[in-house]
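Starting off, we have a lone chain in the form predicted alone, written out as structure tokens.
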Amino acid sequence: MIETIASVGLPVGEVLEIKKNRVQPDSGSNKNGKRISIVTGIHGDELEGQYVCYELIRRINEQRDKLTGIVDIYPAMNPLGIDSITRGIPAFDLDMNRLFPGNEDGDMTEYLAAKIINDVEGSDVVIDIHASNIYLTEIPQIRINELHKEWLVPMAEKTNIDFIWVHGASTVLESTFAYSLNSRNTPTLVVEMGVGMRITKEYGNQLVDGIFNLMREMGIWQGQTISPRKPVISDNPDDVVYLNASKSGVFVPKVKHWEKLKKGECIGNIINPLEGSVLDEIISPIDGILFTIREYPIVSEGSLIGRLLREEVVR
């Protein structure tokens, strides 16, 4: 059932509107009387998840007659973001993902946080789904501020996910919409996965049986789901380390991405393709395995080529 959650008028006679999909039982009951929210489009520039929204819904269509529990799904937290390619709301220059919780007393903006907030609390889980910017690509992790690791990890280990990565607290985290959540007893994981503006399947299909096994420990599912990969979780700062480039030119990639990688060994030359020259090898400063890596190959000095987590963590 298609739900508008929030609506505000444009210029020229527009409406702008945030959807929701709510995925009930054919009986219209809430049988196990829990409920799942999938999350994207926050960021208009990250599209990782529409393909997450379009097979979750496919899949329970299938065969509904094993869904026991409501599933929101909202694949346009940010509509004009997402048809303009802008990572933020157009015209008003700033991020979404910094205005949560958002005042409905206030600008169209802070009215939209808020509508959205008071939508989602209360769901037993939120899986808030993100993809890399268009300088980068991830493998499928989750990230959680480590104010609330007791209770999300467990939670996330059962996504078939890769990586759960527990950071630091930061006050800018305040203003996201996995922390005002959390801080309302609403449980969210956030999911980074793939690069910006584009899509990719076999990430997509492995969070998408992630998100239908974690249905299944909570009751809401009862179909058949996969044996969830175990991941790799680190909560310690010094489990990764950054590589950034030493000169300005054209990265090419040398290893693959999630790739185990000795001490020294290389991982993509900086080139000059005027001069056809190499400008820099980036070399490996320790055992471990890439995580993220550079996709768009422009790289000024400094620019964040990839990120490794040492080879201790991943035993």
Second form
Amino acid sequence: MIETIASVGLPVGEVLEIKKNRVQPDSGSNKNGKRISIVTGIHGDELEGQYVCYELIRRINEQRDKLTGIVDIYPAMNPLGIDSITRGIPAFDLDMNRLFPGNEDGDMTEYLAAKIINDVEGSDVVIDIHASNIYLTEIPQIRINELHKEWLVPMAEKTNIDFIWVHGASTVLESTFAYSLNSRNTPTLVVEMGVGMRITKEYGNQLVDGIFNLMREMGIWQGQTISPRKPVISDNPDDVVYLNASKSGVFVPKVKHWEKLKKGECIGNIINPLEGSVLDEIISPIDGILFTIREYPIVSEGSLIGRLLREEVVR
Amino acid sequence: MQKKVIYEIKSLYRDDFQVMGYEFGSGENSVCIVGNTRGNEIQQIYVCSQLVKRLKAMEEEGKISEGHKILVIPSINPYSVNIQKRFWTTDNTDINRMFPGYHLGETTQRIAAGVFEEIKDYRYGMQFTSFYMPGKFTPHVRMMKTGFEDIELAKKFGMPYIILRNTRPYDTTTLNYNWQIWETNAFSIYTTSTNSIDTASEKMAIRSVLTFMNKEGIVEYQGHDGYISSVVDDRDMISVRTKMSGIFEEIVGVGDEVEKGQPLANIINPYEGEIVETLEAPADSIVFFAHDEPITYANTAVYKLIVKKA
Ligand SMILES: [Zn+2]
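Shown: the form predicted alone; wanted: the form predicted together with the partner chain:
So here's everything in the complex, that chain up top.
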């Protein structure tokens, strides 16, 4: 059943609507009362979640009788952004993921944020699917604020992702969708996978398998599920090494994503096409695995090229 | 006057990214004045340029006091101005959300770190900045209630208003906040406009900054003292919000005095021309902030009013 959870009139002949699809058992009797919410599209240029929403509904519909709880699907939290290839909310130039919990009496963006929180709050699990950005490709991972670690890591382990990254608390992150819900006791897992503006079906299928597994554990799915892969878990900031460009130029990678690297191995070059020269070689400073890699070739001094996880953590 | 490069990044195809600073006088780091951090803050650059011109003349006339150094940085972000984009050219990040910065981090973190390194040890820090919503302001000094704010000091600018506001989560990454953490007395100064030149408030800003520096013994300046500032808590201002989206037809503008019930603006149906909403003043007040775009969204605070005391 498709419902509109928030709507606002735009200046010229258009209404902005945020919609969800509530998928529930055909007969109300077999409900266990639990609800999972799948949310995506807070960042308008992150599209990996689009396929996940579609595929999840498609598979449920194939075996509708196996569903014993509510699945709420919110594919487009920022519809204007998705439509216009804009990460933030167009016109306002605001990152929607810095507006939560919002304010019903505030401006349009705050109002929308408040309506969204209102509707999603109370879910037994929320999965907020992001797709990195247009610059970096990420291995399927869940990021968890250290404040909510004990509570969320066991849930994240059921979702068939490759990596769980427990990061430090920061005041800036208090205005995210996930933080707002977690602080209201609605457990919310933030998935980062793939890259902006693209769909990586392989990752999408991997996560959908994981969502079914989690639903089964929650008792809202009675069908067959995979047994999830065991993720690498990191909760120590020293586990992760950042590689930033030392020169402005064009990055050309030499290695593949999620590849094990030896210290001293070349990850790629920053080249100067005008001169036909190599400006810098990016060398792995450790033995480790590359879980983030630069996708967008143009780099400025400081641009992130990749993130490595130390070999010891992976083993 | 000494011109120097505060921070620099080489680019692949563009001219080098350079943050330029202008130093006046010598001695202790007394005052640092910063213009734009965002690409649409043109008035903020303009005010600084006029200040540079003025200080250069004053220095030649020996009116900068012995032992004091003044640094003016008209633009922390010329790259975004030159392509007319509000935030950073490539990744759309906001330099004024990157302080104190990080030397090994992403590009805008490095810019923030490189600039902050040069400006963090000044006694007074002044930043010409802008609001996140499009509109015009009555000129004012804005301060965050961090516990470090010194209202008596802010009164020395002689601006019409001093606005106090509570801190929000993102404030910890602004220049103003970090200056305060590093024990600089920091002030955000708002003139009337952002993406257009407003000479009246530019002149007021120059006078205010010079008056402040005169009272602190940093320069010699005889202007008139300006206003006795009214101190207003941001929460005590009345926001007048639209209920409808549409064409915004302004009736009163920034600085106007209005009576209770007086119409402020109309919202017009963009197809049929009918007035769908008339915004009215809820009390006798002064227009402190006024929206200045031709369209408006619903729920937008298009006016902020300061209520007149009875
Ligand atoms: Zn995102």
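Keep in mind that this is a model prediction, so the values were computed, not measured. Only the largest set of C-alpha atoms that superpose within 1.5 Å between the two forms is called the rigid core. Numbering follows the first chain given and starts at 1.
>> E62: after superposing the rigid core, is there a C-alpha shift of 2 Å or more between these two forms?
In response: E62 C-alpha, core-superposed: shift of less than 2 Å.
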